[in-house]
Amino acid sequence: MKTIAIANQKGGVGKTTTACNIAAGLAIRGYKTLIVDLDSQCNTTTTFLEPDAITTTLADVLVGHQMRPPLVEAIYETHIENLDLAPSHIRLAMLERAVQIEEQYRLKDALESLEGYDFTLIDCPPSLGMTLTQALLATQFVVVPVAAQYYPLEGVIDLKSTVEATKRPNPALAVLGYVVTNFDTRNRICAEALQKIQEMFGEVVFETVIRTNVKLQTAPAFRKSIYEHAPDSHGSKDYEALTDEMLGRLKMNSTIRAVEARAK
């Protein structure tokens, strides 16, 4: 199982947008996906399940010290053939308080109990702290989206370093790559900001950029993906072509999966 995290401290970046869409965009093409929200905002949670059927969440699972139900219980199945959810809840902020070194292990150890699942996609919260601590220690790789604005690199450096220093308890953990958003064309502010997160990062940076389109901003509130609910828009053919990117990055097939899945 690849594991992937979605993260960025600054908000408003199209964290949320990118985690529902690349799992849309993996299930889509046969991989049984995994989309674990991890923010208490519990966006992710509403854009694919109806509220009154959650019955248990991750703060059940991760939170307290006592009677912690497994991490398959919490799971449920979306409206789209292989994804499922596992829905976060408020009470996940308070993960923040969590300081014992075996506190800090409950998401990896959680996900290394689970079977049957090609991805699993992590979306962390807006912030630096221990919830994303336990992102990072769970999980293989890190999709960083960057808003494509005046100041791009905004908590993006320290982000940076978080990675690094994570590396000494997750040798394995590394940045996937960094994706631009928000990217308008007729913006010249835009383009400063891509040619300025370019040079930082270099290859590292996904060559599709994610345009600005409306339709990612409507899309959850009919608890769609941006693919079931505008597929000819610009927003359904970036995440596209992202997700083709990142199965290249990994050296996974971006259609082999789709056809076995329609064949059965």
Ligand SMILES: Nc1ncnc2c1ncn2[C@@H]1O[C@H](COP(=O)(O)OP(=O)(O)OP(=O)(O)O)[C@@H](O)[C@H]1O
Second form
Amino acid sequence: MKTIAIANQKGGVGKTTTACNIAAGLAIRGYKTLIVDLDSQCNTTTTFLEPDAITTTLADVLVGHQMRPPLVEAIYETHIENLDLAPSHIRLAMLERAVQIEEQYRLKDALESLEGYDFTLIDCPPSLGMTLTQALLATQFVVVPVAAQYYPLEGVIDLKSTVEATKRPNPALAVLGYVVTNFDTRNRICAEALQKIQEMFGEVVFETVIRTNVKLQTAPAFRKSIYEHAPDSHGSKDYEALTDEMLGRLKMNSTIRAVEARAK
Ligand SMILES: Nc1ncnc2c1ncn2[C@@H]1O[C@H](COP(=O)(O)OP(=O)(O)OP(=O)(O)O)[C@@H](O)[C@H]1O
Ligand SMILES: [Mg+2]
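For comparison with the form predicted alone, provide the form predicted in complex with the named molecule.
First the chain shown before, then all remaining chains and molecules of the complex.
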């Protein structure tokens, strides 16, 4: 199983949009995928699940001391074949208080208890706190969405330092790529921001840029990924290209459905 955390402590840079649409893209390609909503705002959860359908959440699995259920009890099928989701809850904010070493490895231990997934994507909250620490201890890869504006660039350096620091307890940790999101092709600031990000991080920046596309904003209200909501939109094409580029970096098949590939 490959684990990818979608992280940036800056709010509103496209983490959830990226996590949901990469996860959907991987599932559509036939990869059995789990999306873990580690943000107590629950945006990923409500993108795919009706709140009434949820009984056990990640807060039950990760927060508190006694009688915590196993992660498998907090996993729900979505309407997309091959895509399951571990939902969040407002109480997951309590994870910020999990400062004991044993507590910080709860997500890692929970993910290691699972079988059968090709990918796990973790949608992280907008902070550099203990919840992000749990994600960085549990993951192999980090994908960093960066909004194509000036201010979001500043926080990315802090995130990079946090990832470097977490390599001590998690030596395999690596940034798989920075992805520029919400890119307005007519806006000069966006073009400058893209250039600056490329200067700062070089080849680690994905070639694919996610353009500003209103369909990416409306899809969650219909509980849909961009592929179902607006298959011909820029948003759909950009996330499809990003998913392929990401699979290329992982040296995994991006064109043939994974199940067919495995059967060969
Ligand atoms: N490429 C895009 N084009 C247009 N709107 C976008 C794009 N990407 C994201 N958005 C919108 O921007 C807002 C913030 O995006 P999103 O929720 O994905 O960011 P986030 O980093 O997860 O935010 P938070 O830090 O609050 O969790 C949302 O309303 C989303 O629909
Ligand atoms: Mg989010």
